[in-house]
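Here you get one chain, nothing else, as structure tokens; it is the form predicted on its own.
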Amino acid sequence: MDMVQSDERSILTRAGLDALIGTLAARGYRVVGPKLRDQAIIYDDIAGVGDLPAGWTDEQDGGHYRLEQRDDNALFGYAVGPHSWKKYLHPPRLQLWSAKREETGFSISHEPETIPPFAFIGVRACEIQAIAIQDRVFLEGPHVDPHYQVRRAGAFIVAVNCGKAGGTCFCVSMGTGPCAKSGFDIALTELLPGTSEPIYVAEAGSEKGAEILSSLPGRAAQPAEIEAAEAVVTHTAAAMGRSLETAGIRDLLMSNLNHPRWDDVAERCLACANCTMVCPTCFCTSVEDASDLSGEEASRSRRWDSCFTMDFSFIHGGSVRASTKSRYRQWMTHKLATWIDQFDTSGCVGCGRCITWCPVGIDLTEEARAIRDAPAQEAKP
């Protein structure tokens, strides 16, 4: 995405925003974003802002989560949910070929992706960089995942800058958030008028953003909305819920593999996997073969996996991590120390998923922080 973000910036309305949404449906893209289902806020297919969770809010802490009303009708007042955009980017399950019994042999098909580029509506700034975390794991290198880059070809990012901290974000700490600065097409940011409805300070990233941004119902934005939509955002930097020091944060855990810290969260640990599984940059997949009764018809399957699984480290002999504590602590070295040695970058971008939705609320700012205060210990016997 070539970025020309400018200085000038528009209002939208919710009418404005209506119209985005209409537009980009119009264009022919599969338009996603923000909706109230099931007691949470998660992502689906939106046909406008009526489908948005206009005034409701959420309450996030360690294994907690729990939707409240605002006393407005703000329409992105909340923070993050369980699902992450890469449910659609790096899909749970995709079926990568099948075949099917002939009179000599069998026929492989595999299935052609027609699918619709995407918009998504409402993406944080720590999303923003978890996609790009994804980018560089499944496009750059010499092995291209084609499911993704079919997916990811064409999508067009709404950005939302974040009003709200939630309970468990770590984004400043990681320096992802709270501020969309790149890899958007249109950047939003919601300002609450008093008891008027809310307006959207508006900011194109790209020249199809600019060109969609120019095509909706809107005015300039003043300097003083301009002003006010920057005070959202450092107000909402203020008031993270945790915090993660990670000057030098790769040597302290890879030099602190045996720390006792490890054991302690092994005893609470249930490795449900959870953690993994809202995560917005893990990326473990296994493969799955299956096939009907009669033996007529086969299939291959990706889906999702985790490194809390016994059987995902399984080889001829066993498992190589067959204890929650080599579990766990492979999942958090590799979050935010390896993958800095794969792709120079951490692999947390600080949106507290794992911690809300730990269901023992497992903190992984709280065991970093342990270990950081005493380390080099000796592991117990």
Second form
Amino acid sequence: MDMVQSDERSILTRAGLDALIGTLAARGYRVVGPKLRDQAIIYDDIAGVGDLPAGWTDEQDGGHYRLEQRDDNALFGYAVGPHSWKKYLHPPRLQLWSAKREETGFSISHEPETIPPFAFIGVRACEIQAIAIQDRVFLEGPHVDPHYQVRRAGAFIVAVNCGKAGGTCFCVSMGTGPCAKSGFDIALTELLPGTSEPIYVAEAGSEKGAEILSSLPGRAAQPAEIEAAEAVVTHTAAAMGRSLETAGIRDLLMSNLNHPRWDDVAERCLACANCTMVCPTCFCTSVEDASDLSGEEASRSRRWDSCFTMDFSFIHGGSVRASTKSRYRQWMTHKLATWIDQFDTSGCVGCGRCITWCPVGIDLTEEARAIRDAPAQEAKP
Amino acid sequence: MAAMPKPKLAVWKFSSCDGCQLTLLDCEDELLAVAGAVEIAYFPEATRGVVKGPYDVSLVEGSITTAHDAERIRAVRKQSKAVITIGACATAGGIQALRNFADVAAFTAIVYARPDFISTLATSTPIAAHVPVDFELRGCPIDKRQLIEVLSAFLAGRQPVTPAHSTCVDCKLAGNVCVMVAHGTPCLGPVTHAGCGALCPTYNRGCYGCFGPMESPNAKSLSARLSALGMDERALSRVYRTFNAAAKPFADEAERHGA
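After the form predicted on its own, can we look at the form predicted in complex with its partner chain?
And the full complex, kicking off with our chain again.
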């Protein structure tokens, strides 16, 4: 995305935000944003600001998520929920091709996908980093994933700088938030001036963003408003629910592969795979073939898979990682250590989803801390 | 190419409620395709017409609870090229396996006016405890999409896609909000074999474990969480004692809580 060399900030009201959503929809974007459903804030199609979870926040801890009413009308007064943008850019299930039997042989159809461009409203800084990580995985290696590419290509990103740190957030430790620095078209900071309606300090991060922003009803931001917006993220950064010491973490984990803590966490781990499903960077899939009863049609699909399933490491003779211990260790060492070797970045953005949505509340920051606090004396192989 | 004869399908019932074999009739949209792909040779629930064996594939519902059944399943095996067991009764002994943990003679004395007329085994056991089984399809009842998948895979000579991972995976693929984390609703999803498409959590209910234990269940850890959510020891012993009570990981966990 081209950065607009401009420090200009403008102010949008709730009506201005509604106009932004309307403008994006009118330009052919599929507008997706936060919404209330089943007592959580999830991502879904939205038609206007009326769909956003005004006045709601969340309380999060290991294995615990509850909505709570705020005493204001904030539209973005919560941390991230169970969904991530991954579900749009890297869908949970996707048919890759289908085939039909013909008189002689068969024909394969894999039509190029036509996907209307996405406009994501309310993308947090950690989520922008998660998208950047998946960009690296799917677009920047030797094998470009065409399905991710077609979904990612036209995506318009409206970031929101976090006004509230969640109970399991640790983006400050991972250096990914709570303020979006790049990778967005427009970034918003929500200001809650007392009893009046919230206003939004808006900043363009691309030419497209600047152009759309200039078409919206708004006004230039006052210096005090810009200062207030900076204070919002400073305050959020100081209120992180969790922290993770990342210094030397790759070597720490890789030199403690037989640490007793792995046995300890395996006692608690359900190997249910929830952590990997909610993780915004976990990208693994499994390919499945289907054929119909008549044997006339067949298809191949892929779906999210997880290093926590037995099938995932199944080769001739059985699963390579048969124990829960080996699967948890694989996940955490990949996420925090070998990801760095593979993709030159940590696989963790500090969003805290794996902690909140673990049914038994396993906390990777706590697991890493336990190893750091009592590293095993291990001879290097 | 001359038309190949269609594979002959038989459907057998042992101790069960018929719900699983009715799933075959419930395949309304696909039923014609099923009838087109196989010859339904023996299926008393659907037709009185009987085509004699041997059969290419036998779907077997129900558990073994009598000496007569234990004989009969051997006869079924003998005349079937492939035996596919369907449902919790056939794969784990079903809810009637609760008898395995109790005194059947005492039950029959209470329930029947003439208990001496009752000839039954002390246990309810899965089909695989008696004869070799080619494939086990889980569920109480089985899922109709999975049944079609198993039949389609059988016809194509490929492995059916019926993953043994947790129900949580399917729940997350569906985009559901976790009922345990977000609502505090007790849920067996993390220890339960996928297959239903996370039916109950999709409707904001906890999972009841109808598909039995997943591939590597950690019921002990889940129980600690369920206990923190307010389940007492009696409730914990009972939550694992339903349709798959005799499946070992569930039986062991129920026992740990005093069942």
